[in-house]
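In structure tokens, the next block holds one chain alone, the form predicted on its own.
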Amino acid sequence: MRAVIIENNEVSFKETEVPVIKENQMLVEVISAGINGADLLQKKGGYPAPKPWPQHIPGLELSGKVKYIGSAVEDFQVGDFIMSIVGGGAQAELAVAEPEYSIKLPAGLNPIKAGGFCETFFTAFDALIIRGKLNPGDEVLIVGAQGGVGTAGIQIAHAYGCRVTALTKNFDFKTRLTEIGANQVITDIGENKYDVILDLISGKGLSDRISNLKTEGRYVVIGVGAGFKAELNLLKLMEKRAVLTGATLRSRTKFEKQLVAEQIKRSLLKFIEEGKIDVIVHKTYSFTNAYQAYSDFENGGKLGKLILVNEKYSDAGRLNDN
């Protein structure tokens, strides 16, 4: 088979070898794989893949048709169509997935799309819903809204039933931002205050949104795309009795991902299904031009996901493959 292929650094599409399935897993011949953060930073030698999973081939999440199967699968079967989180190894023509954190394809869902669902969904659910405990009428502000974590956290609080502002660098997007469920956009937070902020890119700026919090508000941080460090005035976090947390979701163990997985099952895909939610897709590529889709993802600008395809499956709901 062939996969995108990570060495010394650079990115590239060849052959490697195929994967081997336990017997608790499944061989999925993939449709599609967006690209993430950890993608790239993987690419710059960091956020390597938990072993057993591929240490040269990325990709966390993937859309595909199940090819085999092992003998302890129960809920699934060969030639499902499903989409999935992976510990990596997903952009590549054939990948591993595991039962417990894989679900089918729901109706509604473009096959090639559904490449950038689950770890991008999965995390802004985690985040929202999980770790910053979301309620209904909540006040909520995404930093950060324009990338494929920011769409879906935009999207999953307002199918919430939240009134959700949007914060991006990129004024241009604020007709896209709202078409998808953000009843603001801005690109200076100013003194509003927020019950849940969620924070894709943190650094030097998160202990000022501190401020931003109302008491007893949830600040949930997923991404450094803007630095890993910030200084902190913990007299803000006291006075507010706000709430610090954050989250990854590669480390997690099985069971861990299980869980949210579960919950995704029974709490997301009604939304899918009534046309409420979708993944927001910025360009497509093919597997071949995989470097392409790094450069681009690389030099930012995006609104929503890049997302890899198979050639084979390019005419699976085609949007605009290159």
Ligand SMILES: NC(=O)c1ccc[n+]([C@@H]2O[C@H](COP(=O)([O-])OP(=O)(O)OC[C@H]3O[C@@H](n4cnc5c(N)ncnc54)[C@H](OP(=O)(O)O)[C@@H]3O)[C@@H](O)[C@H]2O)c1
The other form holds:
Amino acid sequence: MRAVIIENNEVSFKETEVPVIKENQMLVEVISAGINGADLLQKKGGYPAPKPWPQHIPGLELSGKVKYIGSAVEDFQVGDFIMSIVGGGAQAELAVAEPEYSIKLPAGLNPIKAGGFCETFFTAFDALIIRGKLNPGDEVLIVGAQGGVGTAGIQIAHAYGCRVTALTKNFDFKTRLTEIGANQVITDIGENKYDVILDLISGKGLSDRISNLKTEGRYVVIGVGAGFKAELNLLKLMEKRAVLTGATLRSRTKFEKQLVAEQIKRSLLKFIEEGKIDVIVHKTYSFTNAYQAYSDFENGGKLGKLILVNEKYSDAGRLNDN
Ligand SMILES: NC(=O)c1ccc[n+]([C@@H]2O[C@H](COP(=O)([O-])OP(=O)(O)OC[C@H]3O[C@@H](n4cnc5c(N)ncnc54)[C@H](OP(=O)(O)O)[C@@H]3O)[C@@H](O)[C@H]2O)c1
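Can I get the form predicted together with this ligand as well, since the one above is the form predicted on its own?
Below: every chain and molecule of the assembly, starting with the one above.
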């Protein structure tokens, strides 16, 4: 099979060995796989995949068709179309997926877009609903709102009946961000107060943004692209009885990820089926063009996800013929 391979801090698409599944795993023919910030970090030599996931094939999320199943797999069959979060190895023609956090493709989700669902929506759901304890009617601010997790977060908060403000550095995206659920799009934080702030960039600005929490507000950090250090006035937290929390997804135990997957199946899939939630895709690339896709991700300026597609499935309409 061929896969995106990280070598000497670069990516290329080349021949490699077919992965071997254990009895509780599935081998999936990948339709598509999203690119995430973690892949970029891995390419630069950081954020290694947890073992025993592939160390040189990036990719944390995929959609695909189940090709083989291990003897202990119960809920999936060969031929099922699924989407899944994986510890690594998604950006390949064949990848290993685990049933505990695989989801049969819901009606209404394009199979190519589905390859950009799991890491992104699991992260946004965990941050907003589980860590941020979002309630219908809450005022929510999403900082760094135009990326993959941000556009997922906007839609989730909107579907839960919250009032959503998107903080973006690119005002050109205002119309699209409004269409997917943002009540307000801003480029400067201003004085408004929020019940939940989801910070996808962090950095020094975090210190000031804490002031924008309401009493009993929740501040959730999941991205540190603007820096991982900030000075904090603890009195602000005390005065507001605020919660400052953060999370990573990749390093969690199987059981912890399974809990998120179960909640997503119960609470989020219905929004996809109702057309309230979709994966926002900026651009798709064939696997052979992975180098360009990574380069575009690095250069920024996108709205939503960049997704790598297996050429065999480049026309999603072919899905039913395979
Ligand atoms: N904790 C976890 O488990 C977890 C899981 C997934 C992702 N993450 C992290 O969460 C962050 C977001 O993920 P993602 O997939 O959404 O990445 P992404 O698609 O690159 O989105 C990040 C967005 O933030 C924007 N941005 C950067 N600096 C900004 C600023 N100063 N003001 C406003 N917007 C700014 C970027 O704009 P440009 O494109 O124009 O630069 C980009 O649209 C990343 O750092 C990622 O590594 C964490």
